[in-house]
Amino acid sequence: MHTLHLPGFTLEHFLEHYWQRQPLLIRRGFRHFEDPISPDELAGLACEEQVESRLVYRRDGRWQAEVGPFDSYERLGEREWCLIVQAANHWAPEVQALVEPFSFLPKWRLDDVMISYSTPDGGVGPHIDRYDVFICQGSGRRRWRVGARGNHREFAAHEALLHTDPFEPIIDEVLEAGDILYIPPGFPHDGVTLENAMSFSVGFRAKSACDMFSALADHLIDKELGNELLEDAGRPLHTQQGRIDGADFARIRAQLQSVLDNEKLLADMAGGYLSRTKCQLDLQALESPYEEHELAEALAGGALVRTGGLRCFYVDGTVEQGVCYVDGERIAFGPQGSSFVPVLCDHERLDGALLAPWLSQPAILAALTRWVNAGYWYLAD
């Protein structure tokens, strides 16, 4: 288990003065840090079709990028290339453990843990991210330069690589094992490897209004909601055929606002949308599924561990009805399950003692059994 060490200030201080405001280098943020997986294991993940991976390298001075899976790297030589694996926490419990130290931020803001393995002079070039990232340095050393937020020109160095023009650094430091570099959105940065190195990037991504409205539209269509037509009985005589007047515009706005004011509808949309993963989960369905009574017996001496990357949320407005959202699915346990929902969603590990008060509720035991059999949670000692 990794513990986050801050140099002389609190998490509250970090959130007030740095989060989404300015970058920060935390020396030895993780003490005695060791790579949770090896370069060979990372290369093994990049061999898998269902795992998102990329290679970034330079050939004859020009940037190149390829999408995995990959089965060989010999053609690349010993310098100037970088292997990137997205959502590695979905496939390796040891990598998923890197998420826990950042639990002072809500899980719905978490994107994934991306891992990069780079050879000397390797990197992805100077660029700007639209998300918050904690870059945790593993083995090897990388030099990181971070510029100030501003009006930086971006351009396509390759069809898959968006770069930015050179910038003056406000941070220019070499990171070693255990160092953490926090970079908010909008700050240009560039990392160049000095020796074979591993970096573990814990990313947090917000949703745009466009994303949320698109999800809301999908939810309305899928659930056949919001089909009520605008009503305007008793309207006055209209004399300008091409005009949408103030009164009509107010009716249109009120029609849309009525959807936004429906707390249950929005809770279901947000919970379902935000609990879906963008990358595939490593779901290992059981060949010999548990019966409900068998799982209850097994939990007497064991615990349930959430598979890496699984997203489980609840919303204040509907939690009293025992509603939660697991990987995009709305689950309703009823008011009798309202105090179970935070237990389920707030913990990565659910031991038998924690679960015991709830196993007598048929709906809860049935849901847990279904999830375990499908691979969303697995039984551990």
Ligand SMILES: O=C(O)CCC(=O)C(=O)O
The other form holds:
There are 2 protein chains.
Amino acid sequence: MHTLHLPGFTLEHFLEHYWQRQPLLIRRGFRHFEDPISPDELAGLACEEQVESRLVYRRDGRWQAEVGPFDSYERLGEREWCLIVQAANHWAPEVQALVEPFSFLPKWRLDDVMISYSTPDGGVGPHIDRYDVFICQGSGRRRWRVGARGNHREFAAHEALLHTDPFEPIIDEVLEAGDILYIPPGFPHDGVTLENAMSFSVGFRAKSACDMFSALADHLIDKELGNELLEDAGRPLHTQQGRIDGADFARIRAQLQSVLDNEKLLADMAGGYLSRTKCQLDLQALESPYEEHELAEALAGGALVRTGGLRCFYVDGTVEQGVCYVDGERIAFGPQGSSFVPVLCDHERLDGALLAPWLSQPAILAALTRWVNAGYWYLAD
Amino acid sequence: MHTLHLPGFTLEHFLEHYWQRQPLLIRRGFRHFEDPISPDELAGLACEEQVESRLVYRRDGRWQAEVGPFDSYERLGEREWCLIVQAANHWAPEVQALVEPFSFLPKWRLDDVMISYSTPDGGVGPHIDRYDVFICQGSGRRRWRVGARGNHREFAAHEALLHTDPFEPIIDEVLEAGDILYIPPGFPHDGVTLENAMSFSVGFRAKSACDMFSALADHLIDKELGNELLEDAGRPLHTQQGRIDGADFARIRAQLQSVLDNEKLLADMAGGYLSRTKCQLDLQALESPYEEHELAEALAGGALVRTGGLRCFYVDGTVEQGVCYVDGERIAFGPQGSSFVPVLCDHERLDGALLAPWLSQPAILAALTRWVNAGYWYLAD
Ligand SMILES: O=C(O)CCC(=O)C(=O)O
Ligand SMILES: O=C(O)CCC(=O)C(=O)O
Ligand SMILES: [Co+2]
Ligand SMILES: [Co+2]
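So the form predicted alone is up there; where is the form predicted in complex with this ligand?
Expanding to the full complex; the earlier chain stays at the top.
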């Protein structure tokens, strides 16, 4: 278990002064930090079809980028390249554990843990992200520079690599094992490797209005909602053929507004959408599935662990109905499951004792059995 | 020019008591009515690739439906079939003229003019529409029955034919040339032909919230709007990992609400979306395009006619900026074009004299030239 050490101030102070506002170097944020996975294991992950990976390197001074899977790295030499694996927390519980120290932020804001392995002078180049990130330095050393927010030009250094112009640094420091660099959205940054290095980026995501409206439109279509047609009985005689007048425009607006005013519908949309993962999960369906009573027995002495990266949320507006959203799917246990849902969603690990009071509810035992059999949760050994 | 005669009451009375509320048979709604196009011309239209057409018939008592284009009708015999052409007003100005008598309703509510040619005992069968329609009887005779609104079962009588169960009629009448049957959404109806008949359905459409949200989502994507990410600087320490709490949910909601509160954005979305046609337009691009000054000269003694079915609107919230929406496209003439836009959009025919005051505005003359050259408007002969 990793513990986050802030430089002489509280998490509340961090949230008030730094989160989303200012970058911060947290020296020795993790004490005695050791890479949760090795460079070799990382290279192995990047050979897998289901894992999203990238190589970034320079060839004759020009930036190059390739997407995985990769079968060998020998051609790359010893310098000026880096290998990046997205959502590495989906594939290794030791990486998922890196997420825990950041639980002062809600899980719906978390994106994933991205890992990079880089060689001397390697890195992805100067760029700007739309996400908050905690870059945790593992083995090796890298020099990180962060610039101020501003109107930085962005351009494609390669078709798959968005860079920004050189910038004046407001942070320019060498990171060593256990150092953490927090960078809010919009701050240009560039990490250049001094000695072969592992960097663990715990990334947070936020959605745009555009994303949310697409999700809302999809939700209405999928769930066959909002199908009532606009009504205009009692309309007055219209005289200007081409005019969409104030009264008609108000009708159209009211039709849209009535959906936004539907709190349960919005809760279902937001819960469903935000609980969907961007990258594939490592779902290991059981070859010999549990019967419900068998799972109940196994849980007596055991515990359930959530598969890395599984997103599982509840929303105030629907939790009284025992509703949770698991990997995009809405499950309703009814009012008698309303206290179970926070237990399920708030903990990465569910000890048998924590679950025991709920296993007598058939809907809950059935859902747990289905999830364990499909690999969403697994029994701790 | 067709004139609508209501049975002893005003259009205001119709709008108050019938529109969207009750079906109404308007006997001799059109005096001296003659088919604007002949059955042969209709059959010809249904041979064209760009025209949407359907055949509905019975074979051994079973309903059949086929989509066009069709190359012959001989196989169908003399009874129990009908040919339907959608948006026939796009292809024949004489059919477009049928829309004029309904100009007490705004054009944005209009859908199209669908024409059916049916043989004895032919028809599409008992069904329910989501649209308001004025079915204008041409040559021949048909018996129309309309039932009350209610919970009518719907089922596929054929994969492309949605029917409803037999219903108790509240209207059961034989229609002859010039009779008009108005049917609001939701009322089951069935027309059975007595003598080879032409029926002209002037249909009105309305959108659902689901349609409008899809359009809004597309609009945001196309115009690259609403891309700012949700921000949560200053958030408090979070303790329940799986909870999307009230404050976060309020942020998500406010993000969506800010788009709905943007009147100009909604006006552009609605204007763009509602001005798009469902069926193809008959756009005859000119082989020798006009130069701007040539068009101005031609207009001195002439007139522009809008191609049948072209949708061209303005919205109160943006018309002061001289904005109009033509076939899905937003055009802004600026404040100095704000009085031109209603002239353009309110009239199917634009006499040279009506246009003259505007032709000295370069943006307006340029747009008209572009539209005439592309076939959106054409010079009347
Ligand atoms: O590790 C790297 O080189 C890239 C890290 C980074 O830029 C990030 O996590 O935002
Ligand atoms: O002409 C027909 O048979 C079908 C007309 C009809 O049902 C309609 O216009 O809604
Ligand atoms: Co970055
Ligand atoms: Co109908």
